[in-house]
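A lone chain, given as structure tokens: the form predicted alone.
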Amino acid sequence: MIPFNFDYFKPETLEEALKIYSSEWKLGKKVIYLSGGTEVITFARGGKMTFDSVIDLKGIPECTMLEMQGDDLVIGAAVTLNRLVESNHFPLLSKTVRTIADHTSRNKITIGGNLMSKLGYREGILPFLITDAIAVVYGPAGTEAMPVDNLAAAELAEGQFLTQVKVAASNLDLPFVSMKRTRSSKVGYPIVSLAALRKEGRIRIAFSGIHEHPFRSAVVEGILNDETIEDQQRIDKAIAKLPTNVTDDFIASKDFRKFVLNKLLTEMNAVWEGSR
């Protein structure tokens, strides 16, 4: 039970949702938008959150959305994890989430949940980092497109929320690898954790676990493509363009993230020699 008394919101439309944010924002109370739950109550019952008012999106049609819509595939921020892996329509992303948490808690846990985590891992970004995918935000402004990225410190302006997630169509079935260590289980927090796929001959790849939050590093991948020096050779250049602070805590410390960041990068070397 959540040991604190809170006013709950289930607007239909993204202007009700901003509009009810904006007069309990006004009478000076700390309000939070809703699009799984499950993180919130988690925090809420553990005293690390508080707040007053919670604004649920999973009743407006746009955060639920998942299709295709021209050459995009739309995802709607309130779509959980469960139905993106059963959905299938982004393989990479579907095998991705799969491993976040259990198969009961992905029945509650939405994308826009865990993209906008206040947890550091938020694997289900690394496909979206790597496709360059678009999140849509609804704020006081109106509705307003940016790369995916400028969510990995998973913050927005004062009133806006997530509503969706576009990626283009050419990139749902590029071949990809979808790679993660836990200290104990395969759905646990990762020590490493990384998205990757091919596109016009040369590897994208983002990762989670390493740094404070997800990230995807334009030097890295240069290295990781530099054919003219062997595989290990480029792994080795490659994890010493880390950035320089590496994540060192409970799970693991920042050497052992190293070691095991060299072995899933020396299985996604041997994928790929084995997929040409």
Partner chain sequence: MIVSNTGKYTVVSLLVNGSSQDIMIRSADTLLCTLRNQLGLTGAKQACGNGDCGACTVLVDGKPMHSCLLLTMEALNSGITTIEGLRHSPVRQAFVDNWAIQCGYCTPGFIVNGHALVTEHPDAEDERIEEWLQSNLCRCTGYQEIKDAIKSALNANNLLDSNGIDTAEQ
The other form holds:
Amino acid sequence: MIPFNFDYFKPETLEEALKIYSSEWKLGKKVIYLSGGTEVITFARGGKMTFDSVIDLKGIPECTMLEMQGDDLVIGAAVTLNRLVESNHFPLLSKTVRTIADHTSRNKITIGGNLMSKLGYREGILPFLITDAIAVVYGPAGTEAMPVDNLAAAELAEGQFLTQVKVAASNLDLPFVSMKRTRSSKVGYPIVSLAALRKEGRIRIAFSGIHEHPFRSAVVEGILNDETIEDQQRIDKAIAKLPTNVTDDFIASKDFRKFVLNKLLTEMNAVWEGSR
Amino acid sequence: MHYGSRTTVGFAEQRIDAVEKSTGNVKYLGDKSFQGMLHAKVATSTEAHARIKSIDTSEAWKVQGVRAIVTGKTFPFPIGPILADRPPIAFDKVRYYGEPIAVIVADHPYQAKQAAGKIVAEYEPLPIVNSVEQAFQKDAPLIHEQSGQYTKLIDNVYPVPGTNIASHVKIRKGEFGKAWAVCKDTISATYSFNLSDHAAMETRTATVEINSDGRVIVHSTSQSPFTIKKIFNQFFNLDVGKVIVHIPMLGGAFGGKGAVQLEPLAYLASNAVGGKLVKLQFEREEDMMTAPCHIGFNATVKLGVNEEGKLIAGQYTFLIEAGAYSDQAAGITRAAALDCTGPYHIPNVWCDSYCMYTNHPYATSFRGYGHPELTFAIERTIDQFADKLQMDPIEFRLLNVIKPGQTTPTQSILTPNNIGDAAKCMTRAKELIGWDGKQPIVSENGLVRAKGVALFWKTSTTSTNAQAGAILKFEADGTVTLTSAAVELGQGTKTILAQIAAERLKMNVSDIHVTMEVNTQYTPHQWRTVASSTTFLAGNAVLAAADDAIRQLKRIGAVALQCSEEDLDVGNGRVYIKAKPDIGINIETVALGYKYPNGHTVGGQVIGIGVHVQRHLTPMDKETGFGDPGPWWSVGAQAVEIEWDESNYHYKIVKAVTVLDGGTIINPMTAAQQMRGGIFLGLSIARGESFEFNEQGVIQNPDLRTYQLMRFGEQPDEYIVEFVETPAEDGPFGARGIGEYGVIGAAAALANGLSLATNVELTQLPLTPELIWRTRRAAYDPV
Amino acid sequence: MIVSNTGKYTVVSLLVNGSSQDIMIRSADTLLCTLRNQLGLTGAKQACGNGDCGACTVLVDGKPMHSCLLLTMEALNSGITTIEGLRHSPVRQAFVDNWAIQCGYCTPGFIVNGHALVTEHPDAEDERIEEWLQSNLCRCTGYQEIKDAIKSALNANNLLDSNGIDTAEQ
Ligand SMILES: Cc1cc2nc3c(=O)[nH]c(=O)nc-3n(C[C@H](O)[C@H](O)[C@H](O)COP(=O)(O)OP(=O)(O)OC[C@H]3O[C@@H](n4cnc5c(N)ncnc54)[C@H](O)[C@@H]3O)c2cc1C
Ligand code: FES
Ligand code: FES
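With the form predicted alone done, generate the form predicted together with its partner chain in the same format.
Zooming out: every chain and molecule, the one shown earlier first.
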């Protein structure tokens, strides 16, 4: 059980949410946004997080919408992972989020919560990183659109929250792979998780599990697209260019993560080969 | 005696608890709330080994609703089931991360938890003993400076003062040194794994209330109600009769609920609030980090054979990781020693089994009590040795399998009656797995299929006076209420006991009403619900009670039917004349005594009472281990087929076979449930379960997300369970124990299969893809 | 907009198993806590409190959710079904008939999740069964009998035509 008390608010508009945030904040309270709430609840129970007020974003239409608007797929931050899977607007995203947590949890975990998670995995961001998706945030400075990459390593400004992610329709149906390896059980944090697609003959790829943040690296991508060198050499070279501090913990050692990544990239190549 | 053909023993009677459990109506302890109850929470140590300099409770006291805060000063004395070495609340020193340092009592659970977070302890850190190997080194930091002075509660525990050895148990059989010198061929191998968790789905819970008249009422998720009474008597100086323990049905136990930890804490907490009812319920993380866990293990096994390939010498060195306190690990150290050879006949045996302290959470009994662990070491060695001798591993086993007439490591003599047929189990398992020699099969897509087997045994190491009792109370309608202190923890024990009673009384099982809860105030004494001893002990007690009831029914029946007792028989709800079965009376007319037409009544209620106590068990000799430690050995064989993916090191368990000789099987379906659940548990642990400690001795995976149990779909595609039924003369209807057995060979069989598939000798657990990768890299690709 | 206040209890109404109930809660209470402690519906269990085991599974608007991962405040406008409301589910009977119960602690969670699966995907294949049921842990059974139970419930369901008539008898 959660050992402390807090205020719970469920606003119906963006403005209302922000107003509550400011007024609570001015009272010196610690305010947080809640979307799926799974992480907020478990962190609060486990003593990893405390707060005085919670603002639940699930009542705000902008945050719960999931539809095509013009040339964009607009995904509300409070859309659950299972809703994404079932609607299947963006097959790569469906496949990737389907490996996060377990089916029942995915009825509650939201894409916005996953993108803003304090855990380092955030596998849901991978498809967005390789489709140049736009994060729409709302805050004291109004609505702001930014590349999703900005969310990968940095935090939002005080009072800001993620409302939507937009992906260009042209990126939704490209050939893709999504792969994940865990320690032993299928349900679990990734040793390596990757999402990749091919656009205009080039591979785009992003990773989770091997670094403290999910990432897409221009250098790694450059090497993987270098047709002048052989497959395996390319992979070895790309792995040599990973961020220096590859995650090394009880789930998997640094060396094993690199080994697994190597195998996954080989598998990915095989899939691409097959489809050529 | 002959009882004719059976009507319920041997049949798949539906479990009597199934329907109620399916509706969600069963009340486990955590589901019960009592009016006015208070809630306790433990504050725990943030150091693995440190001297406590001070504990500041002032901030915690400021939390609304806090009623009491108890620290180690309140009761600075060590307690324990075998060696009293553990203060219920740390005093002076903490010895593991997560150890209770204070108990907070508050009106609401969240208040107690909030306050627990505000206890501030100041420590002087001490060097940490972070592995069992380190603990064994001569200059290792000492975890218990006073171990020589601890009170011993039972025989066969030998701490070595000035070391981290909590007990050293020896087996010296034959002349190992001489035999070793003449061996034709020998092998030596070392194995190890970390502590892990029982992870019963229900976390541990206890409530305690102290009445104004001094009665102490305990409700607990315990496998050991009478041990709670004993410990409260010994350490809190309470009359045994004043401690009343209630045990509802448990949500799984696996040995982990045999330890007595929460009850003393709740008692001290209740005492601090004037005896009010206090509930202490562990959250999952506490259940994993603070409550006792499954032992860690390090074993070195040396085996030698003669020309014929017969084992003639075996040496075994076991380091049993107890963690911070010895609890049941001290008993496991003994149990592992007395069965150290596995089910093989070895005339010359030398075993040193050490119970080792480390700065990790402390361990207690776990399903199999040391046997899954030793079987992993023995059966991996047997496979490696067979390979070295170029023999088929099953043939090698069959050549050396132990038989009646031979002796165990403690020199107990085996008879056809006290041991099952291990060879038969092995042979049947071989057929069922489709053993095709020791050859992995590589398919085109890089999948390697291989099979592994394990042979195992285990005796039921109870105390020498372990016993159980049962009461059969006849109701006015002639049905029977069965009461015993066997705890229902999922194994189906209540159903089994009902079947045993129904069979002997020749009644329908549906006419036996079983009290599902245990209340020590009216249930007769029972040792504990552990060690696969319940069917045997409580089953025999039920038989004795049934015979007692039958005698009474006949006595009253003889009056009613105006004949002698010898003329009568009981069955089908009647007492009748053997020679003329149509002359008789319904049991309901004698259940509460027989009433003559004129109203005069004779007899009174029929209440059958039965007790069964272990016969002729003896402690082990300190220097040689000589003794008779257990009543019988159940034996079995398991086999596993795996499919390993060479490219990514993951594997799938395709098939799992268990063949057990547990004597007569009372209920084939509950028995199969137990076996399947057992091998599943063993495979789950072997595949992925282990506590991972960091350098500070802190568990890195104290939750079910990162401590990974096998999930649905990861279990074997096919589980085959079969029984060889060599009846045990003195078991109820010929039954021996089976409860723990399914788990024993699982890790060994899996590791044998995987070693074969991967072409390296896997000597550690858990068998993660990364472990296999590292082992192969070390073998083929040393950097 | 919904608001509840720190430290004080809030009176809210919750729709559980078809009936609406007024209860007093803290905003920090999870749905699991509220069901168990306020409404006495103890069929859902807390075995991890962390979303990892499924013992607390209930249906929220027909969808299985870990009730330990839900604030009660989040569930106010939804219909909640607990094991106590599924007495007549064929999945419940299938668990009994297939020996899928040992200690029973995981059982309510499995039945609730299984019921949702059978209802939503009457034609579920192995892959989907696995995806759904991987959300629940059982330490006793080894899952074989649970799988049998779910499959037999699915089969039984398939024998019912859209009018709910048992075609197997025809
Ligand atoms: C059982 C289980 C298994 C898991 N396994 C995985 C896994 O395999 N891979 C993986 O990547 N993750 C995994 N996770 C982590 C999980 O993905 C995140 O914890 C989860 O995505 C959080 O989503 P939520 O919607 O519940 O977020 P919430 O709990 O609502 O929020 C998470 C964080 O984001 C903030 N936040 C939420 N919404 C917004 C917003 N719109 N704007 C700004 N900040 C916001 C919150 O304040 C909070 O700090 C698992 C979680 C669970 C419960
Ligand atoms: S208690 Fe909710 S998932 Fe375990
Ligand atoms: S039956 Fe015990 S946890 Fe499933």
